[in-house]
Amino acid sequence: MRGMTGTLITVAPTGAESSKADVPALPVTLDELVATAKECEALGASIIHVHIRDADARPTLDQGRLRATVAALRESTGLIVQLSSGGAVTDPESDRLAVLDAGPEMASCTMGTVNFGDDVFLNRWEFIVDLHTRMQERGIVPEYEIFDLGQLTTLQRLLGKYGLPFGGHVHVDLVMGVPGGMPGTTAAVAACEQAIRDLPEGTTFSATGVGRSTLPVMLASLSAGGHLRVGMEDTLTYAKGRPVESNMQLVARAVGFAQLAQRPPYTPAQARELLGVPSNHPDRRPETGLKAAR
């Protein structure tokens, strides 16, 4: 990890906690998403994180948007397109597995169950086996979420009895500052840094710190040899009482700190390369087209 010579920028643009009536600013229709998303990728992203929305702006896993979703960015960008299978709080495992039917490149697998906030985000044992075999068989490379520390010796567990990811390659990210989780600190990323050294030879980490975490972790991230992620899902404050005005801001952020550790942003090839997601892949095109989403 040390050897790094980019970084990789994720943007998580909307997220499923906060609502546009309080956000307005948050990124909720295909066309505000892909816009987004543009926008990100010309200033350094290289992933691109979703989570989606309905008609009414609430957090959805319906397929049919999901696989417009899919379709839009791969048309509109070069971005890796990463689905969250976490989804709300409140999704059903079985609607949480149907998200990879939508065919992204990238999907997440949270490593544990963890309060979150008044909530409690539940990931069974059964549950992670079932969505990283399915991502196996699929071609969709994983990133592994991890809320606390405990949860890398999980996936320790998980590439022993079944297996590396597709590609080859373990890319985690830590989730850090949510309230039931680990905290955003310096000494929680050198913690999960160096358990991360048990895990296999080259696997490489982002981190995101929510909330007023935010910069800590971003700082400490790139100090380690880390990767970032950033967007409207984890931060909506950029400096005391000065809220957030678009991802964007957030993006330029990053690739002003990244630029900063001699560490320029990855383009969207290069992280392909590292991750070992495919440039073409077919069979994980989604069958709904965009002018049919639309």
Contents of the next structure:
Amino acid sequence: MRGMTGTLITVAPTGAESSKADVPALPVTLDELVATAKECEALGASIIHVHIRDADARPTLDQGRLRATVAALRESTGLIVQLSSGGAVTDPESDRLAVLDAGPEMASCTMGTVNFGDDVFLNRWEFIVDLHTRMQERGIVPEYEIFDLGQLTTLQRLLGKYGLPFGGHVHVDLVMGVPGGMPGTTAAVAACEQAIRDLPEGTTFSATGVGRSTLPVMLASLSAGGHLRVGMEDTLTYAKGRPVESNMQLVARAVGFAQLAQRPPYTPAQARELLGVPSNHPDRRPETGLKAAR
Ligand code: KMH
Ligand code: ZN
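Cool, the form predicted alone is there; where's the form predicted together with ligand KMH?
Let's see the whole complex now, leading with the same chain.
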């Protein structure tokens, strides 16, 4: 990881936790999401981590909306489209598994149950195995979400028992600073980086720090050879007393840090090559949603 020449920048623009009423800048419609995706790609993002909302801006895993979202993002951008299989803490396992039916190129796959504020984000071992093996069968590249150090050991167990993910490359995302998970500190990034060395050769990681841990986590990740995830799913305050104005503001800041670290953002094509995600060339896109409807 230390030899990384560029930086993967993932934007997580929406999440499932904030309401549009509280955070008007949150992209919740398909048009808002596509416009955000295009602008973030132009700034230097290469992956978009997607949660969607219904007509009332509430989190949903509606299959039709998911398919239309995947199709619109693939048609309008070169970004790698990563659907969240985590959804909201209230989503049942069956709906979370069905996210894979919407045909994303990547999907998240959380490596264990974690307290999540006052809630519980449930990820049973059997459910993790189901997600991992279905993604292998369908050619979907996972991003393994890690909320606590021990979840890296769970990932080691998963890969040992069920084999490498589709594409053969292992990529994890450290989600730090969730109340109930690991803290968003340099020490925690360093502990995870050490544990990642026990995963298959070439494993890459990105990191995101929730709330005010966003800056320390970003700096620690870059210095440890990691990549960056930013966005309004995780961060709503840009600086003390200054609400985030847009996802673009957070991506622009991440790009600035990556450039200062002399690891400029990877293009989506470079990110695909690194992560083993097939090309987004029009000839290789699946017939889904918008394209199929034309
Ligand atoms: N919304 C959280 C309960 C993921 O996207 O995979 C889960 C989450 C993780 O955001
Ligand atoms: Zn998410």
